[in-house]
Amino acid sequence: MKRAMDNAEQIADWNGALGRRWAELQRDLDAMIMPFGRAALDAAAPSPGQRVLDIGCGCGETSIQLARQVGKTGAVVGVDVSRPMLAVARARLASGPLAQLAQLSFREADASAAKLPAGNDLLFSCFGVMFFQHPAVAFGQMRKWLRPGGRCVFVCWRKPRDNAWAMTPLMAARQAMKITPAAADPLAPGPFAFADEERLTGILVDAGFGDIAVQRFDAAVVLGATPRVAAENAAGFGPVSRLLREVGAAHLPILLDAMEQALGPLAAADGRVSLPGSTWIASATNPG
């Protein structure tokens, strides 16, 4: 089917360097968009016995936290298409006071075009639903796996110049290496893809949802306890991580030198480097 080949670029950088460095900074990175990733779950409030999906769960922070809260009569399924981050979730349900989460599994697949159980009370996620190459065609998919009255709710970023955790680290690796980039296109799949909520409410409609809302949320987030740190981060993933498998790992030093000078005068008395995130919660609902 070619509408759900056309994630293949997508599905090949999660199952590659990209995956494997996400599932490797898998605690700093759950701790930096905890901010986000909590209020998101206060908007879609699971209550217990509720059956839930979390699209795009990665490691599987947030599917845990939902199959708390849904408790032993309800069910959790994270997908997600990474399966290096499919592995540290599993490795965290497997052994330790999370192997009592029964209710909670994890299944490998392109939500765009796999077939999960339907009937489900909530589809959730986390910054997993940017990347589709034909969203509202991918969220047509997902709604039909609610029942009717069931929510989507989710989280996004908004515009760049509204994070300045992501930008500011860019710009300075850009400008390190002498880089003016070409215009980026805002419907390309990415981290920023839903950045325009006329085009966020444009893709629940034609996807079939009603009772749509979107709010904005900010807060900050922690790039790292120092300005060297926060740099090394900022290269590991976000748009620092693709800037740098475009220009080569040999530029890494010149890059962490770049961003770490850029990022000292915006560091904290203790050395912390904090910058601004900015968000969309969404909401909608399966009108049937």
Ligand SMILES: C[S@@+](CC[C@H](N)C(=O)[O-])C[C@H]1O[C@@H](n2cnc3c(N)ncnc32)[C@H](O)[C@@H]1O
Second form
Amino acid sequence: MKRAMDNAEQIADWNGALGRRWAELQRDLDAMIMPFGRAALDAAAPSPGQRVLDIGCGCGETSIQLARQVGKTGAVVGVDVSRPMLAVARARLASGPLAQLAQLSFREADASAAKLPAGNDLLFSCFGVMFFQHPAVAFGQMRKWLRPGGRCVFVCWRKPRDNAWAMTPLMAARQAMKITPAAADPLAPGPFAFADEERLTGILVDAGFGDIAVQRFDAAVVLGATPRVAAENAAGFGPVSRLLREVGAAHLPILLDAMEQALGPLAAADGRVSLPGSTWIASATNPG
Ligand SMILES: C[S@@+](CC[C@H](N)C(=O)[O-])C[C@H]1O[C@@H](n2cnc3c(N)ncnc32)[C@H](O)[C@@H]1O
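With the form predicted alone done, generate the form predicted in complex with the ligand in the same format.
Below, the chain from earlier opens the complete complex, with every other chain and molecule after it.
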């Protein structure tokens, strides 16, 4: 039997520098990601009164949107392993207009192993399900939380080469460090783990889902208001943040200069750097 322990490395990352950066950059990241999150929310279209799980909910933006959609008679639980990100999500709920969302709660748990109540109508995720060591096992477990006929809808990144927002800064950073990357394992847990459509479909089939549909959705990712801000954002998350961890923070100024130079010619007249992003929106049904 494969165990939750298998996700230990990812759980440590999302509770370490990576999770803290996502928590700090919550507003910027929400702005970058939400065009894709909105497309997934449109595909999921939860109705008032429904019970929803938001897997890998992070700082809670899509959980909040889902809670508004299901209304007071529904229930949304955001599930995540990252304490710093859940702290932001909970703080957003603690005051102001969001304090009214009594139907929304957050839970710290590894979604591949958590014990959650069954009978949910929707399993949703915005870029939060590509980090499992054994994805088919994890999806098989999560499927049991759905009622028969309940749906799973999530958005995940397609191939790196179709995601210039990630690859353009990464290539500039690698060049600056004179790094030729070792061939990466495309199946390893991480943002691009579900890039291959056949693999993605296979995982859902193996997990026991039916009625599987995978649709491409592309949109621009606004990396920053200026090339410098875009470079700083690229260094804060995504593949460059991993590279920075490998080469050491002392190299940050060199990487920032290299990325700023590469992004400069791509900026719009107002300075904004906005690059192509490409995703899959997957949906599937629990046959029961
Ligand atoms: C790329 S972030 C996306 C966060 C959020 N959905 C958003 O759109 O901003 C991925 C999220 O998945 C969470 N995650 C990774 N592995 C997980 C696991 N095994 N169980 C639950 N959440 C997990 C991370 O902690 C992180 O919050």
